[in-house]
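Consider the single chain below, provided in structure tokens and representing the form predicted on its own.
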Amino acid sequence: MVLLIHHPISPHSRKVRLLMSEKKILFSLKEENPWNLSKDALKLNPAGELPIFVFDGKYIAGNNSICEFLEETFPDQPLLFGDALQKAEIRRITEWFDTKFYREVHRTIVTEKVFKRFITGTSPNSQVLKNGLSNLNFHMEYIDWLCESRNFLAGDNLSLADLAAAAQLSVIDYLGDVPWESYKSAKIWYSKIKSRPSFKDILKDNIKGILPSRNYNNLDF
């Protein structure tokens, strides 16, 4: 049995879910609130972060560790591939979204719009949101630039980098904050990722008390 302890708002959880779906791994989900993890979840990952991967009585914490494990264990459908330079490029872009985008965009916007709602019940800080949205435009410009010369973010084929980026953006898109019309190349790229079978369950996600944006689950947006 494969179990992923996750939350729909966690982009790192979404990344692992996408990877497992691309590899056609059957798995179950158990939801935990990232702002209030249970004692059982904290025992599995004292860092207090999601996702947590559980299989055959064993567990792996941390999205990068999980992804590396899955790549080694299910090598027939690789998402981290190529020679050393190609793998380095995939890892570089993956880290960009896992770390830089998460810190500069996701953590700002989602904390204000979601976490505050459930933790303190307070309204978003408009200036903080403005900063997060400004940072989002910087990252959208970068995606647009990459997509002008590549079929996918790290080259000609779908890779872990695309899953990492789409996982992050899908959360922001759920909240309706991605200015797709200003970034045509990025929109075409996301449409390709969004239309993949692995994305189907992501588009069914719901955050309690917060409705998805109008075009969140629209493949032809």
Contents of the next structure:
2 protein chains.
Amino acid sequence: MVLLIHHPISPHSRKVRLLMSEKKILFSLKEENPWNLSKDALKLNPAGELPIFVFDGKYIAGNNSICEFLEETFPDQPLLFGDALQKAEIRRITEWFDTKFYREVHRTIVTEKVFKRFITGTSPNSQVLKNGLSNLNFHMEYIDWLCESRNFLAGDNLSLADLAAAAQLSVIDYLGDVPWESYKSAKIWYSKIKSRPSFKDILKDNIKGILPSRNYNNLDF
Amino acid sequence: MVLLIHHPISPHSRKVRLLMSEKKILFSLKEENPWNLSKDALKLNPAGELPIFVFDGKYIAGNNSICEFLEETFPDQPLLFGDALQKAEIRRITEWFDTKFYREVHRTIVTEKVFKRFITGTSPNSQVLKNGLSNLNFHMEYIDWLCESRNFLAGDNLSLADLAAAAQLSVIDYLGDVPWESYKSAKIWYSKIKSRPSFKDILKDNIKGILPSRNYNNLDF
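Okay, that's the form predicted on its own, but what's the structure of the form predicted in complex with a further copy of the same chain?
Now the complete complex, all chains and molecules, led by this one.
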């Protein structure tokens, strides 16, 4: 029995859900408030972060740690493959989205638009929000550039890098802030990921109190 | 021939240097401005981040990507070992320091005390700096708590988790901001890491324009 303690606004939770779905691992979900974990969840992850992976009375925290564990223990449908250099390329791009995109885009946009509105009840700082949206363009340019010469972000095949990037983008897309029309190659890439069976549940996600953007779950966006 | 493009204020560079030294890999160093990478370095890593690992005309960017590559291609002196659960624990703590400590402590303290002073020529924001130092205490408490029941952060043996944590702390220690006296178990742990041969070069580091704190390179601190 596999349980993922998660929240739909957490991109790292989405990444692990996508990875488990690609690997056809059956799992159930339990939602936690990402800004205020319960005491029980904090015992499992003192870092206070989501997701937390629970199985057979054991648990693993840390999104990279969970994904590497899943790759090792469920080697079918590998998402981290190839020789050492190919794996390095997959991990480089995965790390880019897990950490750089997360810090420069997710934390600014989601803090301003969601955290402030629903948790602290304060107004967004428009300059900070503008910086987050400007950072997003830099990341979109990079995805676009990669997709001009590659089928998927780290090469010819779908890898963990695509799941990491799509997980991050899907949260921003829920909020309606991804400028798809300016990045044609990135859009084609995202539509490929979006139409995968593993993405179905992500497209049904519902962040309490916020309606998804008009094209969030539209495959022809 | 292995080259690491790095900067002494970059904790992720320090982590890779420690890992290579533990593995007895010979390497040379080339310094880059971490806030403004040269065009050549940006070609190797469009993320604009350090370190960058160069060997045999190939290169790898992304600190996690480099460390996993080194573990795979230099399996002697493993720093990521054991069964899948033990590796998950090593990776969980590594990720904690690589990302959470980096975001909550390094980026606030180093931005306020170094980046603003030397790059933008502006004054530190004392409230932001105070938050960074307060966050540091949370992380110190966690190291202290881990070290009360373990020889090293992820268990009985030295692992990548220790290198990741010590690399981050060593930068803050250079600036003189680690409150060692309040965290006895953490201090004992750090003194073990500090006295390893792999740490010798780190203790000789010189961040241009900033003198190291009085006890930075003192083994009996």
